[in-house]
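Okay, so here's just one chain, in structure tokens, the form predicted on its own.
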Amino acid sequence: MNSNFDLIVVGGGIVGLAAARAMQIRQPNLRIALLEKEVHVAHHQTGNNSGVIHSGIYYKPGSLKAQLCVDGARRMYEFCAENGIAHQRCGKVIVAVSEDELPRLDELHRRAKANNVPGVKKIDTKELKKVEPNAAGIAALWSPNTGIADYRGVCDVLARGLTETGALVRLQTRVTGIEESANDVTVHTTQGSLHAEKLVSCGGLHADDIARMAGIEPDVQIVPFRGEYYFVNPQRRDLVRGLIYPVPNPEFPFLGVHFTITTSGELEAGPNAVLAFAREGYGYTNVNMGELARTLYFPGFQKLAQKWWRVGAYEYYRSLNKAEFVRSLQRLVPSVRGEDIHRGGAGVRAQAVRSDGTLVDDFEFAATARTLHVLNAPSPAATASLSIAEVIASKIEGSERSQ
């Protein structure tokens, strides 16, 4: 099999697939290889998230997240419609349940307007009941442009489109080393070595390690946080019509446990956010001692834990105590009961943390002369993926160095 390419993309999640597609559209004759270590694409973050098309409310005005989420949502709706992928523009409410949450709700409203998010408005209790009859709250934000999508389906279409137009999508191929010379990049894998003019890495949970293979020493390390879900039993599916979210803590990139309908007709509740014991640690029994030690000894994590240990301890308590999880849900929908929900799946979020303990709150890149690395792409990366791909394509075409 040919091992010489113009571009190698590492990572078969939605960002990697979208990046390969963007480059293929720009340069149809480009020889592209996409490498994914799992047996299918969208195996980790993409395939285990809540499936929400975010509208762009939460993100700091001027940030890449704010810019790319709004544009990405528009592109994602269009892509799903054009390709027959399940999606729904169902709308969402962000609910304030106490007076102290009202200033934060107002700040979200300000951000929504600054980010040009379509249709967002503040509503009172009476209007909230019209949208979500079972929701509690003294005020809320209504976001009609928020929706849901089958992101696994999106990735299947992206992968199929790549192969049909001549790209190589190679599964079960783990990258083991990267060597860059003045003339090309050599990528060593478990299935042999490949060569290319340029490399793009969208490594997700392993993004920092892949960057280090390429000779970059980023001031971030991926810390994995597991998000666990419950499913609401089918007979109680009518508790929620669309999406119901709490007002988030602005100091965290996590949005708090919430209710989300899915394209398969189910109703999810969650996720929480607990430290995972492995980068692919989807349960308490999934432990990688080497990866866990790297997290625990990382100065950035130690500083983060020192500041927020009470929050972390509560997340573990809620993870292990169903009654406490239910109490969190009852702040949003008081009529939900413990017998109404059962354990669902879990996802792991790749959160980049700086050595000073700061949680990286925007998409972040690093580069060498021939390689570009997506170091941080958590939510809303799935929503924004088609727009992130355009940024990646522009950067790799311009051979821009890290910023």
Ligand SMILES: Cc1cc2nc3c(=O)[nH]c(=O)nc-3n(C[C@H](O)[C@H](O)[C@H](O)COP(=O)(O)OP(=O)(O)OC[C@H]3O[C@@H](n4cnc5c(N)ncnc54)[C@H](O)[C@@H]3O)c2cc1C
Contents of the next structure:
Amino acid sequence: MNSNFDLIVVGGGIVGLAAARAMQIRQPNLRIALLEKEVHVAHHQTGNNSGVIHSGIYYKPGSLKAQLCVDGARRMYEFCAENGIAHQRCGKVIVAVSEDELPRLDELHRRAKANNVPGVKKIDTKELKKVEPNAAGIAALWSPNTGIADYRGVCDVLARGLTETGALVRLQTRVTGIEESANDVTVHTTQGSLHAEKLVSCGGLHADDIARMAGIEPDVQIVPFRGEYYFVNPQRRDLVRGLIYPVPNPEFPFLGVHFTITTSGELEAGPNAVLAFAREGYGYTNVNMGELARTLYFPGFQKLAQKWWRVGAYEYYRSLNKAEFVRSLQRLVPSVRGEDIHRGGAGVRAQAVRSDGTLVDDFEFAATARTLHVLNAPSPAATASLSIAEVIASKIEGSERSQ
Ligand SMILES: Cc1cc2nc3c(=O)[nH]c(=O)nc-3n(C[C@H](O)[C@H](O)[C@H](O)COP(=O)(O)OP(=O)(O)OC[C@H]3O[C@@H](n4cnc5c(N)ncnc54)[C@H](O)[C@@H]3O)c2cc1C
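Alternative state: the form predicted in complex with this ligand, after the form predicted on its own:
Next comes the full complex, this chain leading.
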């Protein structure tokens, strides 16, 4: 293996793969290596998410999330269509089920307009019934540009494209250390050491640790929040036509349990948001004492827990109590019953939290002279990945010019 590269990308999730592609398109002669610790790409957040192409409604106007989600959704639809990847522009409704949710629904509508999200409109109960006959709601937002995609399929195509155009995509290669000098970056891995002019880290659940390896002391720590899903039994698949979401609590980055159809034709319900006991803690039995202790002793988490312990306790209660999960779903679709759903998989969100207890809302980066780190890329980063990649590529090229 040639161990000298122009660029090393850490992380074979959708953001790392898209970043490598963007650089390869801009500079076709660049020698790129992408390092992924697992046996296949998209093993973590990307491969275990809801598969939704978000349209950009929720995000603060002017934020990176807002800009890159709207632009990224457009790119993602095009990319899927060009590459024969399963996707569907099925549309989504966000339903308000009580009077007190109406102002928040209106605020989402304002945001959608400010973010230039195509086609979003407020609909009444009669119109809602035409879109989703089984949905409850006294009013709703209809978003025709929201859809679904097979993000694992996207990653497979991205990885194949990289390999075919000469990049090295190296699986089962965990980055264990990074040394930066005036001349290059040395990357130590479980498969030996490599050298490169530049490094980009898109390490998801381990983004903060990889930044530390490169000598950055980030003011954030990744806190892993597991999202658990149920499957709706195939006989009840017709309960929902597209995507049905609740009005979210604006103080949280999570959208509330919802119904989503998948590109393989199933209907899923979830995800909730419980603190995971390991960064890759996909179930209650996945416990990593070291990682759990780091979370519990992290001042940012302690402040978060102090403020939100009731919400956190309720999330555990609902996670362990199917009847309560069903009650949450019945707010959206009253005719769903306990016997209609069975437990599905889970994904773990990498949520960056500041030491003052703030949940980092926007996408966030940190850099040294030769390394760039994506520190916070939670939802909608799968949707936005092809646009986040352009930001990353511009940052790398910008730092090249400044040297
Ligand atoms: C439950 C859930 C639902 C979601 N729903 C949606 C949705 O519907 N739509 C949407 O747009 N977004 C959604 N998201 C968010 C989206 O999935 C993520 O924002 C996105 O996948 C982040 O991609 P990533 O490449 O940054 O991270 P990841 O996909 O986690 O990839 C990071 C990669 O880095 C690798 N890695 C880490 N450390 C090392 C190391 N030391 N050496 C080598 N490799 C390393 C990991 O193995 C991993 O493959 C959801 C997320 C979750 C968890």
